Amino acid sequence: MNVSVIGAGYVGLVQAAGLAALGHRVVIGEIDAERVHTLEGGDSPFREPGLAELLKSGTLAGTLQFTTDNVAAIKSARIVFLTLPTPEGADGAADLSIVEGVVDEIGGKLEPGTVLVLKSTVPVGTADRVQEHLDQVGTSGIVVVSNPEFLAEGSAVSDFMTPSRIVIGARVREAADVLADVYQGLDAPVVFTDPTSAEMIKYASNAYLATRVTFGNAIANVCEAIGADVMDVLRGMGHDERIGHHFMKPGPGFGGSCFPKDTKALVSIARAAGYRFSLLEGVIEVNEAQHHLVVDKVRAAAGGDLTGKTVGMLGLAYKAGTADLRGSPALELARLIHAAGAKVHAFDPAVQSELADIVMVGSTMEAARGADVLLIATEWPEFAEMDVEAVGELLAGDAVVDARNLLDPAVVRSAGLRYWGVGR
């Protein structure tokens, strides 16, 4: 199938690059002159395991093209995915002006019989808007589809060939079939609906998951003030296979480019349909007061008062296994220790960039070299493995921030270390 993705972001070259492997002949449209000159050579703007593969076999085999004309890219294409960023507007509500535009100018360039998918995360009845304003200009035979995707970071590409489910949201039957027909070759079940209960299936599962990690580091603040063990206790807990193991692990708090924004974006869409999801609204305050409360055991372990005091930072990452900042909460924790005082010197092993107000170091021991403090805020195995005692000596202090909860309190203790963890 002649297949387009307009939006050569993470979810587009994902999606489009499963596609290609899948057989289908797919172009995508990206206006970024300088990625589509990166993706033409083959390689990956942005490090996601066994992508730049999926993109070099791609390109080489022809079944997968660039270009930065998006009028061009949905030539003869039987689908066209909008792949587009949706970002978070000044009240929380999603941002749909670059899908708007996209949608003006191609909306008259498609051809009749084309199915125009809804990829990006969009308010809920944004599908039925796009057809309505389509229908209404004078373009005849198209048919909008929601098609919400469910990629995470560090496992997009496994996500895409091994999905839990394929979700397709559309009033046209027919249209709603030709998309089954691209996943052919996926074994997932599909779920058929209208589109505005697929846009809400995103929404709903995010707020969900994002509700679980809140849940976790709640239990963990519990726990923490009345002496017990938060790893225990979620383990216990999660061997009722009512309630599982997965995303209750305590942290600094969710972040990434979905579950800040998505959250926002459901309560907002709550309210203007006269709901006020005060769920919701405490998942998002308690997980902002986690930043607060690691940023103050940080406090405690300097002594009381970070004023000209140093950190060492493992990890600036949102989660291992990815470079992307958006939305950090390793990020956030950075920004609050500078603004009380605190330099703060950083590794990760996956970021690069220069950053406002952080020091960037090479390495696990140059982040402890002469800090006072040592904070673990990403999860990499590496910070897991690294060698306590080494890191004891390079310090100036002898304090242990562990975020995470990546290290045996123990081994730290028997280093000649203080240990903060997060609900232990």
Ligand code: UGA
The other form holds:
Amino acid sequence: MNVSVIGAGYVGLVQAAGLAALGHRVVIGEIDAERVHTLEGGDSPFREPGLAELLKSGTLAGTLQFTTDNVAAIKSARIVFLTLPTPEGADGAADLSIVEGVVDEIGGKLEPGTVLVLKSTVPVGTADRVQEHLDQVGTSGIVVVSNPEFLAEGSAVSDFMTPSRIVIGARVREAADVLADVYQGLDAPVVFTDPTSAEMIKYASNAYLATRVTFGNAIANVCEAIGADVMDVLRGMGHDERIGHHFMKPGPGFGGSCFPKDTKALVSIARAAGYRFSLLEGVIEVNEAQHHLVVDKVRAAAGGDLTGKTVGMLGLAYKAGTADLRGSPALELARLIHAAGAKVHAFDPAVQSELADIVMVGSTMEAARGADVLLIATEWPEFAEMDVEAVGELLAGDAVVDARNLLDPAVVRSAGLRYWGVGR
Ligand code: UGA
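Next up, the form predicted together with this ligand in place of the form predicted on its own?
Now the full complex is given, and it begins with the chain already shown.
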């Protein structure tokens, strides 16, 4: 099938490369000429396992092409996917101006019968509104369909190839069938529904997962206060099939480019519809407080005052396996620690950027050297394997704050260091 993907961000590139691998001819429209140049040169602008290989093979085979001209990108496309940013607006609601701008740019140029797919996370009701807009300006025969993405960074390519489900929200059955056809070859349940429910599936899924993480963090905080070990508590809970062991790892709070934005957006969607989603408001509040709890531990570990102290920080990305700093709890921790008067020396195996308030160093050992407190903020496996004795010798102080529960407290203590985890 001839397919067009507008927006070469994370979602768009994985979608485009994945569809090319399924045998479709894909043209990507991307406004950033530099990014198009990178892609044409056979490189991936993101670090994402398997993506560079997939992009390269599509580009070499000619099934994947790039252009800065969106109108050229949609020419002869049977399906047009919009994979565009929907940043958080001033009131927590999603800002749709980029999506709307592109719809206005290409709407009148689409062939009758084209299926226009909203893949970005958009407020509930957007697909219907875009459909109404297109109908009003007289672009007849275009069907707007919601097809939310469920990719997680670090596993995006395998999430595309082996999806948990494909959700298709359409008001016209033929359009839904065309979209189901494009995914032929993927072994996944297909959920056919209306666009509003499809949009809600995405928000409800992310809100549930964010709530689950936050529940784990809240249980950890109670465990810590009463002297229980959250890791044993979660292990004991998880054997109940209804609960399970997954996605409840305690930490510094959830982050990234999706959960913080989508939870706020859902609160705002519900509020606009007359429902106060106080459960989710609580999740957002508990999550933000979780950052401060970690900083309180760092302060306690430094003897009650961070002024003039040095904190060696391990990890800056919002989770292991990515270089992405968007919404990273680690960056927020660094900001708060710096604001409390301490120097932050940080190492992340995937991040080299210059960052405000942070002195970047090149290794775990360099981060530890001369630090009063060592703080683990991202769960990179190499931090779990560090030589704790050797690290202890480089520290100026004797404290480790493990905000990801990565280390064995007994090992840290036997190296003569004091240990703070989350809920243990
Ligand atoms: C998330 C969802 O997992 C995807 O299904 C969804 O498609 C995506 O958002 C999106 O909406 O685009 P992602 O943000 O890449 O994916 O990362 P996750 O692995 O879900 O992690 C989110 C945050 O929760 C991270 O800060 C992570 O450290 C935290 N987390 C996750 C925990 O603190 N504990 C856990 O047990 C799991």
